[in-house]
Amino acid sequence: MQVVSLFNYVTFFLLDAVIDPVQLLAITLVFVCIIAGMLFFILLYLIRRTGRSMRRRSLREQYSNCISELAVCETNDELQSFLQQPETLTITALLQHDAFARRIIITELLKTVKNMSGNAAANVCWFYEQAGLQHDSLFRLQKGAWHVKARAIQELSGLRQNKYIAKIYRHTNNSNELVRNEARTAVIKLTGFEGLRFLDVATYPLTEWQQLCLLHELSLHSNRIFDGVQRWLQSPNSSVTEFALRLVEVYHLHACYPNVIDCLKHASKPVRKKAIAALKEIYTPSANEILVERFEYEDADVQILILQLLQEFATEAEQLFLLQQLTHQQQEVKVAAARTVYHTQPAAEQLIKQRVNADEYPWTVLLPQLKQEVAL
C-alpha cells in the first residue's frame, strides 16, 4: 500500500509540474472552438443544400408549366406569342443572370425532348436556342472537366444542335473514355451514318457496350451510307474491324464478303468470331471450304462457332470432315459436330454409330436427344 501511495504521489507531482492548468484550459477551449466551428459549417451546408433543393423543386414546377405550353404551339405566331407571355418573360429574364436556373431548365428541356417527337420536340429545341442556353453547353464543352464535357455533349446532341457537330466531332477520339463515347454517340444521333467517319481516325477501342449504342442510334436513321465499311474491315484498330463486321451482319452487306473472309484470319479472336457471325448473314457456298481449312488453327470456342454455322449450310462434301470431329479431344466440339451431322447429313445416326460407341457416355444421352431435336 505504501508503494502504491508513493507511486500516485509521484505521478500527480509530475503531472502538476509538466502541465500548466492555464495551458490545459487554453487547449480545451481551442478544441471546443474547433468542434463548434465544424458543427456550424455542417449546419450551414445543410441549410444551403436544403435551400437549393427547395429552389430546384420550385424552378422545375415553374419550368414544367412553361414547357407544357411551349410543346403545344403549332405555328411560328404561336411561338412568338408564347415568348411574350408574362410568365415566359419572367423566366427568360431570370435566365440572363442566374446560372443555377439555366442549369435546371437545360436539364428539364433535355428530359422533355427525350419523351417527345415531331413538332413538340422541335419547339423545345427552338426555345433552347432562343434563350441562348446553347452557349452554356458550349462553354462547359470547352472549359469543363471530363464529366462536365460529357454532359455538355449530351445536351447539344439531345437538343439537336447540328450546327455544332464539328465541335463535338473533335472529341470522338478524346483520351477520356466517357467523353469520346458520348461524342461518338452524339455524332451518330445528329448525322446518322455519315457520323461513322470518326472510325477512320479512331485510335482508342470501341467497347462492346459502345458498339451496341452506336447500332441503336443508327437504327433510328434511314439514310444508310455504307461506303466506308470495306475500309473499316481493314482497320489497324481491331475494335473498329469488329464494329464493321457488326454492320455487315446487321445490314446484310454482301459486297463485303471478300473482306469478311479475310477477317477469318485476323490476329484478334473476337474479330474472327464476329466474322463467323457476319458470314452467316451473307453466306455463299464457297465459304464452307474456307471454314473447314481454318478449323484446325482455331481454339475450341471458335471451332464450335464454325460447326454451328455449318449446321445450317453443310453439304455432303463436308461429311468426312464432320465425322472426324466426333473423336475430337474437346467434348463440346464432339457434341457440336454430332449436332451438325444430324442436321445436315442423310442417314446421320448410322454414320455416327459407325464412328463412336453408342453405348458410352455422352452418346447414350446425346443420340436420343439429337433424334428428338430433328423430329421436332
Contents of the next structure:
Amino acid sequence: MQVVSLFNYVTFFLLDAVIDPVQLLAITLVFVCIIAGMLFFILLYLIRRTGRSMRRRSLREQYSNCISELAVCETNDELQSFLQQPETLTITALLQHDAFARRIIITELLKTVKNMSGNAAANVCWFYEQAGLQHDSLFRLQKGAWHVKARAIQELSGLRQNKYIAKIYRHTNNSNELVRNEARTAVIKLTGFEGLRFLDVATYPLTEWQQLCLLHELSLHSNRIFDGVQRWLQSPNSSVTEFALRLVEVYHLHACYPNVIDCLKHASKPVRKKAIAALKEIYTPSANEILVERFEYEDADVQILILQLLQEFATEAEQLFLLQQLTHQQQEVKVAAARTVYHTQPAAEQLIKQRVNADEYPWTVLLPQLKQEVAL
Amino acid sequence: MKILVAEDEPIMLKTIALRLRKDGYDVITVDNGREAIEQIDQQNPDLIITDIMMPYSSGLEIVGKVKAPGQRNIPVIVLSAMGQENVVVEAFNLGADDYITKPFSPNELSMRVKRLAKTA
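Output the structure of the form predicted in complex with the partner chain; the preceding block shows the form predicted on its own.
Once more the chain from above appears, this time first in line as the rest of the complex follows.
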C-alpha cells in the first residue's frame, strides 16, 4: 500500500515539476497520430496484399484452363488454333504489359513441365517461347538479385531453353553458392554430360549436396561422355576431384584406374576416401599392394576403409599384413582387420587365436560375433 | 465409362480430365482424398486415377479402401512424383493396378486407361 502511494506521489510530482499539462497533451496527440498513421499503412498494406492474392488466384485459375488445353494439343494445327482462341489472345495481350501476370504464368508453366513429359511438356515450352516469356527470365537473370537470378536459371532450364545455355554457363562459377548451384544443375539438365565442362574452370567448391544433385541429373541422360574425367581427377579444386571420383565409382570408368591410384596419395582426406570407394568399383588385383603400402600413412578412418575394401579382394599375399593389424592400437581398426580376416580366410578363427588372446576382452565378444556374421 | 480423377494440382487435374474427355470418357474430378472417397461411394466409378500426396486422405488410403475385401474391385491407377521402390511396392501391395511416376505424358496415361478399361 505504501509502495503504491509513493509511486503516485513521485508521478504527480514529476508531472507538475517536469512536464507542463499542455505539453503532455501535445505529446499524447503526436503519439496518437503516429499510431493512427501506422494503422492506416497496415490497412493499406493488407488491402494491397489481399488484392494481389485474389488477383493471383484468379490469374492461376484462368491460366490453368489455358495450360491444360495447351497440354493436350496433339498436332501443329491444334496448337495454332489454340493460339487463335479468344481466351489465349486475351492472355497473351495481358502478358505484354503486366509483369505480375508474366511471373504467375511462368510459375504455372514451370510447375506443369515438372509434372508432365512428352508432347504436353513440349507444348508448354513452345508456348513459353511464343509468348516471349523467356525475355522476362533473361532480364531477371542479368539484372536480378541472387535469388532472382537463381529462379530465372530454374525457369530457363526447366522450360528447355537450350539456346541460352551460354548465358547460364557464365554463372556456373558465380560467387554466390545458390546461383552457381542452379547454373551447374541447369547446364547438366540442358546438355547432359557435355555440360560437365564447367568442371574445367570451377574454382568454387562443389558441396556434397551439389554433387548428389548433379549425379541425379546425369542419371536422366543417356549420352554418356567422359572425356574430361581424367583431367578432373587432377584438378587443383579438390571438390572437383571428389566429384570425378564419384563419376568413376558410379559409371565404372576403368580407364581412370591410374588416376584413381594417384588420388590415394592426395593431400585431401575426403579425396583419398572417395578414391578408395571408386577403387572398389574398378578394382584390379594390383591395387592390393598399393593399398597395403598406403595403410601406415593413413588415419584410422581411412585405414578402416582400406580394410573394408580388402574384405572383398584380399588374397593370400595380404594375410600377414591383416594379421599384424589385429594388434593395432586403435580398437576399431583391430575389429575391421579381424572382420576382413574372417571374410577372406577359411581358417580365420585359428589364425586369429594364434595372434591374440581369445580369452580376453574384446575378443571374447568379438570372435563369436564375427563367426555368426560370416555364417550369415 | 465413368472415371474418377483425384489430384490436388489444378493444372494436372484439368489436363487429365480434358485428355480423358477427348477419349470419350465420363470424368469426375476431385482435388482431395476425402472428397474422392465420398465420390467413390456416391458415383460408383468404373476406374480411379489418384495422386498419392493429397490433402485429408492420401492416394494409398483410397487404394486401400477400394481394394478392401468385400468391395467392388474398381481398377486404380496411382500417380505420384515418388518413384521410390518402397512406395511403388506399397501401392501394388494394396492392390493398385498400375503406377505412373511424374513427370508423365497424358498420352501415356490415356493408353494405360484404355488397357485397363478393357479389363474393367
